[in-house]
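Read the single chain below, which is given as structure tokens and is the form predicted alone.
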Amino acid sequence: MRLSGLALRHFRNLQNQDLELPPEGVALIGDNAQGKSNFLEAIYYLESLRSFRGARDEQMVSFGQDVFRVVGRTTADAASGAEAGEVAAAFQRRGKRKKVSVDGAEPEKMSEALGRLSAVIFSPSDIELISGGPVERRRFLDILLSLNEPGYIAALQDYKRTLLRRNASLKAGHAATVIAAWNPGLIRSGAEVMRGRQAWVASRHEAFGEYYRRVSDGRRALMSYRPNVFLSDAISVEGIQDAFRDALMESCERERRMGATVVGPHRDDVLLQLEDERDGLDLRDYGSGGQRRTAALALRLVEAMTIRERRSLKPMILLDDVFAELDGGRSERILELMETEETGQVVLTAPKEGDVRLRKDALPRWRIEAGKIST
């Protein structure tokens, strides 16, 4: 499956256009602040229904407009059985209303429209996955698992709704019996979230370490799940529920003092470390700029691997001028690695044509100036 067409209406600074994308992909060339990243953002919005840069929907509506709309058309893929189709997403600033359709029909749940492009975005801002706080890594896990693991997004949404209501009760100073009434739902959905995260990290930590080694040319890195609730290494959903229940009971007094739920998957983290003769050095605290960027790239490569294995599709690769942030050696090794990976269509951005290094002889060149794309 590949993206064959893209229609843009009032998205960021991009001019309204209907574009036909080549089967192999495209390299979009242009100076800074012309709209290159916005173009990738529009494509990835059709995959995840959110900005990869963390922007709010209203921030993506063009100045002076009330609604943006992005429409993507895909071709069929005989190898995977994926059919041709269309996915459209729109947002109205007035009333803050989002509308999504798949093949012209609105899905019963918006989450049913997720993952239609099987796309992975590589961006310089990915370094925040390593340098930022736990919220960045939880966000990465939640998006990845929502797109690739059936049932995860439903559990996550249920957990967030229940957590919001439980916190409101704590803040209002409700009786202990009222607070406890929220516990069964919180425990049930929270255990599903923790189990999904635990299983993914356990199944991908070796691949993460190997990708890091191949880009760094020697040293490996480690990835491990750090749940806020103490769990044993191998545990069932029922075991996680028991552990979560115990943690809630032990934190009752602290919760009442703080007016908020202080244990649960909303406080999880993923630990990323440099492998050494000791216990490992946290990349967030001790990694160099190059090492943190390498770890971020390794995470995205593992995400692409997950798409290949879970959806039986070659992932679409979106590259937002990522090689400019790497030194020469790492750039060459990541180029070699990405050329050998099973990937599908590639859409990349670069400030000048000489910077196009991935599939440089295969990708047609488009240009962008002040939001206008010339094909």
Contents of the next structure:
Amino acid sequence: MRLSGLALRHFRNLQNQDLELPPEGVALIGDNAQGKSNFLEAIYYLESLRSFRGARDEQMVSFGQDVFRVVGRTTADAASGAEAGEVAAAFQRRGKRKKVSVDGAEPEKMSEALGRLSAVIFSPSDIELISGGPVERRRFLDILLSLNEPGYIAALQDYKRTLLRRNASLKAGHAATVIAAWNPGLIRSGAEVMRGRQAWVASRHEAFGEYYRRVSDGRRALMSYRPNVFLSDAISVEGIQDAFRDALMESCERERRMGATVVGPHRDDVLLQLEDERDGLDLRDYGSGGQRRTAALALRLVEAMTIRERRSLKPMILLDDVFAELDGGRSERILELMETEETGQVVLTAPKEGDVRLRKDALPRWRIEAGKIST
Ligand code: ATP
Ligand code: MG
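The form predicted in complex with ligand ATP, contrasted with the form predicted alone above:
What follows is the whole complex; the chain from before opens it.
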């Protein structure tokens, strides 16, 4: 996608500025704590309507201010398949109100404004996708599928709502019939969520292994879906519903004891392993720092590939100081991959000029100091 204009108002430490972005992208250079990650956070906010760092909206309002506002203008671009448009997002701290508009109009549902930039962000905290708990990997899947699979976000929201109510009933010790009344809704939405996750992993695990191999130059990595409810391969949505229904039946006693729903996609995981002669080695337990970083990068590359295929355009790539902890060989091969894969505009940040090699050094350099960007 091509972001041509960006207006920033009271976003974190960034000064209020109106910027014109070059078509190929930009490399933003600055010392620590000057606002590089904040800049990418502002851009990615227009894609996902949330912080890529998991910050609450109010944290992004500049200290002492009440409202932040970010406006992005995209330009039509045949080469990347981008369309012209404008997306704006604002958040008011006092009223805790988020306002989003697309081409000047507020969409009926916030979710309709998602994915306007077709951007993927690579950041040092991506390592948590590998080192962190299942919740990190579920969040990755949920955001990716919400942005790329029609119907997923509705099913997910439905599932979460029903789960909350069902759990409240369990906690309050309601009668079995009251608990069971939540089951059809939980099963229907939960099965949609599982189906979406299973299908995505099934269609992308090859690409994940291949990206990992190309960056690490040799060894492959494996990605597999670990649903909490056992599912056989290539199962129909009805099959998933049956499996979920059975699992709920079997866990009746246990969920009464725990006062919460103990089976379902809210307990899913994605297993990421290094290929090994005998069996896979879980990267979470056995991966080195570099191997984990490589796996996280491979996940993001697969995300970019998903956008490319689902939306038929070249994704915008945001790189937050990602080469810092990788050895020279790996960095080189990632750069090569980014050059050869179909990627659109690139915005990258680095503390030192020397870290910027993408696009054969052709990216214009911007500098940032105390939130002020000079172009
Ligand atoms: P590094 O190279 O260390 O990653 P960076 O340039 O990416 O640094 P940022 O994470 O963008 O730095 O943060 C820059 C500064 O923004 C921090 O010093 C932080 O205190 C400040 N900051 C964060 N939130 C706000 C806010 N709401 N209002 C004003 N300043 C903020
Ligand atoms: Mg940073």
